[in-house]
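Below, in C-alpha cells: the form predicted alone, a single chain.
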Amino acid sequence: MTDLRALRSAFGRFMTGVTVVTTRDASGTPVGFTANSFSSVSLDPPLLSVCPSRTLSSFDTFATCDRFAVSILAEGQEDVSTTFASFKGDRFATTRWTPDAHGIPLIGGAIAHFSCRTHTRVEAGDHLLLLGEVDSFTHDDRPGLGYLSGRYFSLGLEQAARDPGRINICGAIVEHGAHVLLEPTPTGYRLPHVQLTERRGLRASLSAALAARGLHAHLGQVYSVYNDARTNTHFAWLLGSCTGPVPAGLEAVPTTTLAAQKYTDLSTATMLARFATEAASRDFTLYLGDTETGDIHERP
C-alpha cells in the first residue's frame, strides 16, 4: 500500500509558484482557493490547468463553473496565500481584488492574471483536472512567490539578501505568541542569527542554527536587508514563528514592549520598534538600505 504521507512529501520536493484560483457561484458570490497545482498546457489554443480538490467547500462550484481566473502571487503575498488556503470567513473581504471583464475576481498585487473559459473537466482521483482556455491575461516582471516542501520562499529577495563580497549575517524575528524571542547579552538584547557561508542557502543555514539551539521556527518573509559599511557586514532578517517551550538562552519579550528595550545596536532597536508597530495590524513592510538610510516598501 502506498504511504500517502511519504508520497505527499515526495511531490512537495517539486518547486512551484503559488496561485489563487477564483470564480463565482450560482448566486454571484466570489469563491477561491490557493493552488500550486497550476500548469501551462498549450499555446494554440491557449490552455492552462488547475486541480481543485474534492475536499474544497467550493468544489461543486469549480466543477460546474463556465469561467474562472488564475492569479499568480507575487513575492511577499504569503498572507494572501494563507487566507485562500485556510481562512474560513469572507476571504475577499480581507484581500484586494478587482473583477475581470466577466466579473471574476483577480487578486490585487499578483504578478500575472489569466481569465479563462472552462475548456475541459477531467475526473482525476481526489481532484478534478480543470482546463481553461485563456481569453485575456496580464503580467509584469516582479518575482513570484515560491513554495517547496510545505514552506514559502522568495527567491528574488533571498538572492538580494546574500552579498558574497561581505560578511553575511542572517537572523530572525521569531514570534512566540504575543512575544518575540530575544537573546540577552551584557550590553542589551540581540536577535538569534547566524553568519552565512557560501555552502548553504540562507534559510537552510538559519534554520539549522536555530534548531541547534532548540528553536524550531517556521520562517516567513524577508523583513529587513541592509549593509553596515563600517564593518563590511550585510544583514538579512526574516520573520518567523514558533510554539512550545522557550529554548535556553532566549527570553520571550512582549511585543508591545520591544521599543522600550535596550539592544546591542541601533539598527536592531530601530527594526524592532518598526516591527512592534506593524505587528498590531500584521501589515509587515520590507526595509532595504543601510544602517543610516533606506526605503520601506509596502507589501503587495
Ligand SMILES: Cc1cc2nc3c(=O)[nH]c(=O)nc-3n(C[C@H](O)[C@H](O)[C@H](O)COP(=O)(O)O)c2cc1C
Contents of the next structure:
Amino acid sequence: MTDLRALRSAFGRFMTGVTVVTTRDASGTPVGFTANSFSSVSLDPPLLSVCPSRTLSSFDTFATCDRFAVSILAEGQEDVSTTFASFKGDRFATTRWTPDAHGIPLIGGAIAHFSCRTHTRVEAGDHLLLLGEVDSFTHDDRPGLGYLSGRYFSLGLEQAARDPGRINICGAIVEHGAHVLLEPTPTGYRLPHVQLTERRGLRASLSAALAARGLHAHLGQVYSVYNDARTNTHFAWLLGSCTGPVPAGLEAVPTTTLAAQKYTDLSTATMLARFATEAASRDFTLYLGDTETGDIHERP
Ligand SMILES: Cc1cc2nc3c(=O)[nH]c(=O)nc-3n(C[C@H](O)[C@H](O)[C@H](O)COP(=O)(O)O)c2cc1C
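For the form predicted in complex with this ligand instead of the form predicted alone, what are the coordinates?
In what comes next, the whole complex appears, and the chain from above leads the way.
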C-alpha cells in the first residue's frame, strides 16, 4: 500500500511556480483555486494543463466549463495564493482582477495570464487533468512566486539574501573632442557613473542617468569590467562621446594629460592611463578581471 503522506512529500520536492485557475459557474459567479499543478503542454496547438482536485467545492464547475484562465502569481503574491487556497468567503471581493474577453477573471499583478478554451478532460484518479487551448495570453519578466515542499520561496529574494549588499557601478569614459569629461571631487577626479542594485539594463540605466545630469552621450563599446571583492562591487565602464556644452559638475580634461591627474581610486587611474595611451591610436582594448588582476583583450 502506498504511503500517501510520503508520496505527497516526494511530489512536493518538485519546485514549481504558483497559479490561480479561474472560471465562472453556471450562474456567472467567478470561481477559482490556487494550483501548482500547472504545466505547459504544447506550442502548436498552444496547450496547457492544470489538475483540479475532486475535493474542490468548485470541482463540478471546472469539470464542465467551456473556458478557464490561468494567472501565474508574482513574487510577493503569497496572500493571493492563500486566499485562493483557503479563504471560504468571496475570493474575488478581496483580490484585484479584470475579466478577459470572455468575462473569465484574470488575477491582478500576475506575471502571466492565459485565457483558454477547454480542450480535453482526462479522468485522473482523485484529480481531473484539464487541458486548455490558449487563445490569448500576456506576460512580463518580473520574478514569479515559487513553491517547494509546502513553502513559498522567491528567487529574487533568495539571490539578494545570498549576495547581500552587492553594488553595481556602471559608468563611462565620455570623450568631448580631445578631452574626457571627469567629475572633480575633493580627493581627485572620478568618472560619471550610476550605482545600481541589479546588473541588468546597465547601459540603459547609465544612459538615462547621464541624460538626467545634462550629459547626452553616445555610449559605445564596453571598456573595462571587474569586481572589487573587498567592497563586493562590480564595475562596468563603457566608452562614450558627446558634443555641445560641458554639463555643470563635470570638467573637460585633455586626454593627453589623463595619466598625470589625481583620481579617487587606483582602478580609475590605471584605466584612464590605459585609455590615454590607446586613444592616440584609437585602438581600444577590453579589460576583464578584478581590481588586482585581469586580462586585456585586443579586438580581433
Ligand atoms: C501552492 C498550492 C498549490 C495547489 N495546487 C493545487 C492543484 O494543483 N490542484 C488542486 O485541486 N488544488 C490545489 N491546491 C489546493 C487548492 O487551492 C484548495 O484546495 C482550494 O482552493 C480549496 O477550494 P475550495 O475551498 O473551494 O474547495 C493548491 C494549494 C496551494 C497552496
